[in-house]
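In structure tokens, one chain follows: the form predicted on its own.
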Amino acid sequence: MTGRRGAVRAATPVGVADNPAPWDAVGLTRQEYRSIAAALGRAPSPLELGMLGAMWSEHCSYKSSRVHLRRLPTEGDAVLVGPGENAGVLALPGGWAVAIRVESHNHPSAVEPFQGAATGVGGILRDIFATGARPCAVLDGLCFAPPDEGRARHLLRGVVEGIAHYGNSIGVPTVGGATAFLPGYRDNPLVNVMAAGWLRADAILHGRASGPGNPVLLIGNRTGRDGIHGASLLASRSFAEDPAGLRPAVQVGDPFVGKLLLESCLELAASGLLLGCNDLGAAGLTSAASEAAGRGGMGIELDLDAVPRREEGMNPYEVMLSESQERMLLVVEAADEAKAIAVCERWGCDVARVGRVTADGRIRVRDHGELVADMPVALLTSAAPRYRRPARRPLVPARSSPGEDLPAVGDWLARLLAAPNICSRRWVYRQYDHQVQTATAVLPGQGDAAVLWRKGTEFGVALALDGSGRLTRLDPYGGAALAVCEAARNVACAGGRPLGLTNCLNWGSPEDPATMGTFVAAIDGMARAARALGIPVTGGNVSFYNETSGRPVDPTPMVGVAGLVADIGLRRGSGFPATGLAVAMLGPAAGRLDGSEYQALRWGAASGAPQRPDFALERGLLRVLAEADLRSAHDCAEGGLLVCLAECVLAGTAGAAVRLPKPRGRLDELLFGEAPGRVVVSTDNYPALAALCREAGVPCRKLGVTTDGRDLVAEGLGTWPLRDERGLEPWLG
């Protein structure tokens, strides 16, 4: 072929070469095809379509939501790194700074739930070492089909494994997330993993590559075969009824190469010998290398017979797109070079310099050293097509008709903690290494959030990471907006104030009106929550096409936030710590059972409109969560204010004799009925908590006292008493 910078061999074909329709093989459309042959000037080589493929697709290219995200609120005063590197940062005291981020791995965890859950934890922890910051914390959301349903336990297993295998092995603690079982997710399980790391706020890390005539590295482990199309072919599209046959397409993790990768890196950042650190994820050395030219508006040449290869008889469209985990592309000063292979090699990492960086703005990949690709960075960068999808937006919901009250009180609250969406995740996190590192001081299973601690100083971060495809399946504006304010809260009721929010945003197909018209009124409802609370938006990642057979998951915002915790002493858990104390509700009485567990275990279902968050009532709670003394404090959430009463005594060591307020209406309403906006505390200073209450507009009322024993008495319903916390092993089988 011949192009305008001169003539570009042919490279091995590899289905695409001789393709009467060469854009289907990746994923690509006729049109787009087109703009790629008028951009160039001819046709594209089958490595440059392949290379095209990729950075077009849907999962990096981000075509039909970018214009969009662009309504995210993304500065703040904290904000150090925003949305386009491979992490967000966020300024702490004393000039730390924390990076954090979530990815999704749900393609790939579906067809093989173990390396799919893996390699998603090692992919999450290479963004933020990319930054220059040492992870400190994981945290995952994942959501199933009913626990009883057989391949939702299969996939929960081999999840959870993948998780704690990684997890475990490169000693990075995971420390929190959420479980979610619900029908929606029959078809295509969702797997969001979030990070987090410490680093200097004056160290940081870009994905750039700058300086002509510089080195360009490729360190860590050897290319291979695996995870060829994860991005085009797997991640981009929907599944048929059997997604077996995709099993190639998925990457397989070493956390043992990407521990000594992750020294390395922090090595050579340390020692001040990085210009750029990009992560190979999706779309291997193709989108590595592109972007990191694209962010340094430079171009980019790479010698593909340098590359390390743990196969034989690669071409180079396998060595470009190869998703081979454990991976990282460097630039350094030319005058450095040796010291950073010698870094590397000292630490067992395999090395070696596969390109240079060029001032023309162009990639060029040479074979055998003839040239196989040519084109502007920008083609597959900037270029790549961005669409505004015909979107049908969402009816209003309206209110649904319940049916008869329940009297049956203790039925319901022993029916709900025993409920999939309510009961202990502790079958989960036990699997996990959540104090490898001893910094966690709030565990899994005892507060709202996690609580880190950055040794030699005073303060620490509270992460969470929360969402509700039940919630935005009903009602996508406030489900999104709900998110955002859950997860703040919860790391409110740690004892943090929030900074930052990363997110992952998991849809069906955009190419369906229905499912992009729920989309654009979740980013809608999360903007509006962002703004109103003042977190900004630091980066995510939009994961679409989850679905099988045009059967898509419930839309899903999870929503991760990072908090300050400025004394650390100070943290708090949601048990009720001592006997004596008051226990308060923050926030309005009654819920609504619209959308809540209680209505979809009672009628099998929910329906109706959940009600959506007051933003004035978000803000000043967040206040009183921050500036009032309290012993324990717990989001009132799913399941209602009674069971999150029975969640305070099964945390904490005390019980706790309340009374509550009569009902205006439905008794189930007032116990099980769902609402934001609502806290349980306890403190051993009400009147200091009911007039900051008072001064910052919420509402607070005093249920009751703290007690010896573990028993729950609710004056005029019952007592129950509450010595063992039901877990998930019941629906395991």
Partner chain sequence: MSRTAVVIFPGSNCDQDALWALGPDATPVWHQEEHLPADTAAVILPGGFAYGDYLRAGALARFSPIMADVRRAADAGMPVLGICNGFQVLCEAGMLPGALARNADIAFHCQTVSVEVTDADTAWTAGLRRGERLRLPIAHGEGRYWAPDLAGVRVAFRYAGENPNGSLESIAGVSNRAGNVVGLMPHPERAASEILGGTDGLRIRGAARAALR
Given for the second form:
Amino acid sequence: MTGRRGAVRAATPVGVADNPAPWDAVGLTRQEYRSIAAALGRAPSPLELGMLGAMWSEHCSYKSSRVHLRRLPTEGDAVLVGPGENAGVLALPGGWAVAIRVESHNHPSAVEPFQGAATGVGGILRDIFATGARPCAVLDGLCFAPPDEGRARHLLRGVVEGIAHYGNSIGVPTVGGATAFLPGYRDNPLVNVMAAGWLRADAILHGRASGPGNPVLLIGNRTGRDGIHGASLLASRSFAEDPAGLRPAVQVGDPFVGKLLLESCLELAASGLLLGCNDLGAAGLTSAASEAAGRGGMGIELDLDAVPRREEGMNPYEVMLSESQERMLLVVEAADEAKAIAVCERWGCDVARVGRVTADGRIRVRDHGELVADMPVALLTSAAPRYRRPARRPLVPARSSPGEDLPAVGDWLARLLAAPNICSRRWVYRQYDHQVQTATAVLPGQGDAAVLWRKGTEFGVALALDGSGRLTRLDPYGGAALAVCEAARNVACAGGRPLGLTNCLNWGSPEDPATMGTFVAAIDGMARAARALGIPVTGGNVSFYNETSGRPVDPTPMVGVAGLVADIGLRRGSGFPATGLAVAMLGPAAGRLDGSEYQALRWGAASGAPQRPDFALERGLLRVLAEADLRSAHDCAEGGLLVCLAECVLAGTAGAAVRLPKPRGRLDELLFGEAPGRVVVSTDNYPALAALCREAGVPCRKLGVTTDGRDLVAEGLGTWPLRDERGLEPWLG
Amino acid sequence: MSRTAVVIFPGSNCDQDALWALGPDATPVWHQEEHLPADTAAVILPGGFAYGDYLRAGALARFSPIMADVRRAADAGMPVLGICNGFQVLCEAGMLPGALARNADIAFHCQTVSVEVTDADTAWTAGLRRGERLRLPIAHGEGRYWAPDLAGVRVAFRYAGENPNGSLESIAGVSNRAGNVVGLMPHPERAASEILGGTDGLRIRGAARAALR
Amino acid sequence: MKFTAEVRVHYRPGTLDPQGQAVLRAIHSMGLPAVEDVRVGKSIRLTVEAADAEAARALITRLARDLLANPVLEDYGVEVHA
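Please move on to the form predicted together with its partner chain, as the form predicted on its own is already shown.
Starting with the chain above, the whole complex follows.
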């Protein structure tokens, strides 16, 4: 690469040159601009400012969250790669490992649900295969306004179709997740996508540049003008009333090229041809190049003339900040370059050498031989600002005073089973190919977590993604702690031992002290729970500015847990699988009305103080679920105990006859109250289960037996024939 | 040794699943090859989204170099099976009658269905009994079988019970006149292990083996 | 000479067009019963070099028949402009 050395060319036609407040156009503050000028010893060129604007955006820099995220535990026996890389990696038996990561695509999905969700899947899959892992599963955490609203239905349909479009085509099964409907998501839906991938523990790739002089390759799609500043402006600011005005910042996904890219990268990795691999996501080439250089302690030189373009006349600013999808940056040994290019070409992937690694820790960008950006890499990465924003801690919530008790069950079981937050998600998951790769051993709808079999071995991995905006709105600390406990419990119900977690935190504007206060409290709750259960955090994503005109979303922590199912033969579903089994309840019998689905449905809104998790109980439950000989296990969550029992019948092949404990207080609290740490199980050895529970300090109570047919019979309360699942269809018009 | 060749198109995504279900006597063949391996005794076109299913499902894959040899082999009587996307490719290539249109309810369907064997004399159903039912997963958005005229179409499989995609006369799979080329929308390779929910798919493999002997 | 062509592809009459039906239902639910039928198809634009319009049309028609449409299921129309 040759070119004139010296001063950076001043004029780049982006319309910021003559602006008296050039920081505004790239989403920075005057103070941030001043610190940039001080670090450079000169004013940044428009291109440099654009690159810094993107890298210092909330979305890329985590500038408001980083000081708090440090409180999360990240160490654990199974952790091979922790936070800061493309994905976390956890050790499995036999030299295997699993990579996990979750990321939000909320803002693009609000603007264009189909492509927003589709590119969310594409992006998270690239993060996974950038570690050298073959993606094996996708899970989605989706939150919308109640589906009786037209816009919510439109968003739900578009998002589900977009996920299906990308996941089905690229051939990664979409195996689970969570779908919630709350008024708090009316203006800002949440689309969180988690992915997992298999890899060998001794073949983990890092997103690092190494070896000065080594070539830097750009492979995949050509670069176009799509999504310039998508991350820094779309995902790092609140919406005004009209999100449609932001549509040009959304990209179009191409799962076919995504598949070619995936196969190219994995073949290159398997052939030992890759030194480093980085996804071009938010902030495009700028972020991929600076992150790779930063992690490797190197510099990088880019020659923009070599970047394959989709459109003519693109300027350096557009090339460096384009968020065109399906592109990866690779670093290879100079001697391997021809071999690497041949692999990409065989898969039909465009490939170009766009630069080289340097030793001096600077990022240099040349256009037609001219130096158009020249900055220390660290200025873009580690020197990004960190803020401890003013935070007003939320009050500990007070219990609500409930209305009248129910005299009898009446039609409440049926109403709850049909409610959007509880009814079957079949309409959603039937649109996803959840069986491609022939490894899904517990399918969606069959269990509390998906279980993926590592073919050729005895083990599998259980994956769950959980989080409740409703509970976190009422109690940020408790809601975030509960998200960890619930995801772990769901993995344990399916037969997995939790190994690690990844999280996606969806909040409003960090510049609002009340919002920031709930964020800080939630991190405390999540840190406390993760420590108490011994589940390390391997990375994640923070999505701020989920608000419109000052109305933030319900704060929503989505927690993804991966667990080891050591013997795939012992995986568990949630449904009663046979007649004549003992049905037992683990954990406390009664729940609370505060924060429950029943409370929201009966009185119009959830209020009060939801039950916080009891960590000793949760630890005990994880032990019992790991050691007991159980035929099924189902977490007792939204809807409470009676709904949980009905779901065990609906998901299985047997009915149940049970006698519930006498209510000590209210009948509705016993039947429909909610509390963490409760699981309904079936077993053919109840005495052994009871003994184990005593030892583990977990309350255990036999409720009854499984029966022929599909009836749920609760003595003295009622008999419910459960033939057909209620689904989302009636809500979709 | 005779082998089953599994063709991999760019965008195929069930190729590895088919190879796994078939075991060691199956071999992958890249679509840019001009010739099937010399010891090929049967060919499978696997599921997926060849060429992204752009334009129409299966429309672009038939131009891949290997397809000329697959057609020659089929004309010479070699058993050829198209699964899902492979079925779409065979129809687009004119090696099977009819076409596969968008599902009647527009949506992609991934679920397990009952399929009835309606013709036990094809190369891929010879070990099965006419009228017997298999539980097989489906996963497709364009599986609605349609033909202007069913006279002369050999129907190999029909959906028993629910017709998940609006197929003409519940058709799930057909064969050519000679019975050596078969296409079906359900995925037998996904029903090849109890861990994955069933083994009915192996009976189609077993049938093919019996036919090859 | 350069010609631009547009090929329009639709499901044949009598073949169920599920996308068209879905759009029709949506239109009716907007309170517009006057719309009686909807067919959703695709439009493919091509730029070709050919000696004259007739040669261009012949080439595009062949492409439409052999690749762009599946005659078992679909009809096509070809427009060629200089």
